[in-house]
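Only one chain is included here, represented as structure tokens and corresponding to the form predicted on its own.
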Amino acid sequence: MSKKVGVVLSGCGVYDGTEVHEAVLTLLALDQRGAEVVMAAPDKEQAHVINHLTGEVDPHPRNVLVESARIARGTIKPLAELQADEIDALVFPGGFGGAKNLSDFAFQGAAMTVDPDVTRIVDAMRAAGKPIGFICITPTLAAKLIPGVTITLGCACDASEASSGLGATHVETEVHETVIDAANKVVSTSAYMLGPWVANVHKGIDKLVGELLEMA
């Protein structure tokens, strides 16, 4: 029987929301593995927008869940209606809608706060004991929601500092590698947080969905 894996989005960008290659990347090993993905995104504006040419913040507004839905090809529901006994697994890929949407890390740091409807699925997932992968900047969620929880980031940054100062254990990796928190069901990637580019990052992610679906 085929896996239900929820994928949860941030954006449509790099700098603004979620990283387009990751999410795709993400997708298809996914859909390789044959397993059915449910997107989900808040419905809620962005921290900002950025002009991803110029690197310049864009004073118009916009709407994570709308963005998101350019990714999802508009097959994705807003994340406050995703519910953990829906899904077999969870995966976060990165960008800095991780940080910024789905969370405030990009601004605050260890001092984060961390998205409602996040906080509640990650709960939910937990208290059932079914795996969630995270991608990129998002272990940073998982240092912040699951204490004591072993992540990567790949090599050693203020990012992963500020983890540890949450009380997460990390381990620096090469970008093809994972690390898994069995206790936690927890998979982690670096992905482009090391790079360099989508054929490296692909082994990473590649990796994490094939462990997160044999924990599911």
The other form holds:
2 protein chains.
Amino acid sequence: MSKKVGVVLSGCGVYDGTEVHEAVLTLLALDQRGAEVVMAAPDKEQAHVINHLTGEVDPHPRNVLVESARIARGTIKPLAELQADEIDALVFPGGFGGAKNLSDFAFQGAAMTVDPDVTRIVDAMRAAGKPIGFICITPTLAAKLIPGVTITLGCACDASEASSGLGATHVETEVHETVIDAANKVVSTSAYMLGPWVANVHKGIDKLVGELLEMA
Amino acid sequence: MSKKVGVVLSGCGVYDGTEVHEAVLTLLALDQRGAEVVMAAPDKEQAHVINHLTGEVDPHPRNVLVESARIARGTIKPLAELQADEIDALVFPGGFGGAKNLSDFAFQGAAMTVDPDVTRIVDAMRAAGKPIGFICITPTLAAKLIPGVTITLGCACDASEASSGLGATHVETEVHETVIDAANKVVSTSAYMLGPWVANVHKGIDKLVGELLEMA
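Can you switch from the form predicted on its own and show the form predicted together with another copy of the chain instead?
All chains and molecules follow, beginning with the one already shown.
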């Protein structure tokens, strides 16, 4: 029986949504290990839209679920419909969408709030004893939602300090490494928090996916 | 000296732009082999915008270069500025963008026309004896621009029949395979023309990138 893994997206593009490379590398690592995926994203307006060429804000709104469907090739459902009992593990690729659409960490720092459907599915996975992977900036979600969790964001930086302020234990790592919190069934890796480019990021994500499936 | 490879994007999303997985897997295979990339895309309006969740046309226009920058993480230039003398090889990831923005093959079939900057860079690479890789639907560009070229689109299908009508020799392949036309320094692979999912597509693209760099 192949394992089924929920992949939570937050748009399509590093500056206002899911980091595209991280999402695809997550899907690659899952498929290479024979895991099935169920993709989901919040059905709501993005916090904002960034022109990825100029860095400017584009005033025309976009929807998180609709843009995430670009990465998913169309097969994706509202996060509100994702249930812990249909999956064996859950993973959050990174990108600013994790800190702008799944939470408001990019705007509020340690005073962050988390999207209610993210909170719901993380709580449900924990209650069911099922593992969760957090990539890039999304370990900040774990810091907020899982008391005393141990995570990595790679570097000692504003995000790691904020996470420590939320009660998390932060471990510095290199890009090819992961941190496992076995008690909480959480694994994290820094990906493009460190980068600098796709082959390095691939190493950490591939390791994370392997460890996530072992815990499932 | 690492090799420098031009990667031509056509938007961000399988139905109206670059197929996201194919682009990332191309970047992965290049980076794993130590190649530098120069990304480029036409600076023009997309043929149309497709809501990837519903399949409907979205009336609000998007720019090919600006959307491609989502895959490129911001570092990309107008295709008009890409010169054959700055790169050792060129590669076109697929997606409908190759048949809607780089050409109008999706709308015109064998009566297709090709974006002038695509024609210019392909002609310049050929004149310089430098190799070109075509992925997924983009071998139709080769069929149009390179007389008598040998390509694969994977399956015997409308696209392969149209390519044969343009004078190309089409070879049926499986998703993990490539076809090399050594005389024309062209290599092609079917990717999501066959799929069905990311690990299979990775095999063919990884092989194509290795062969492209060997020819460079």
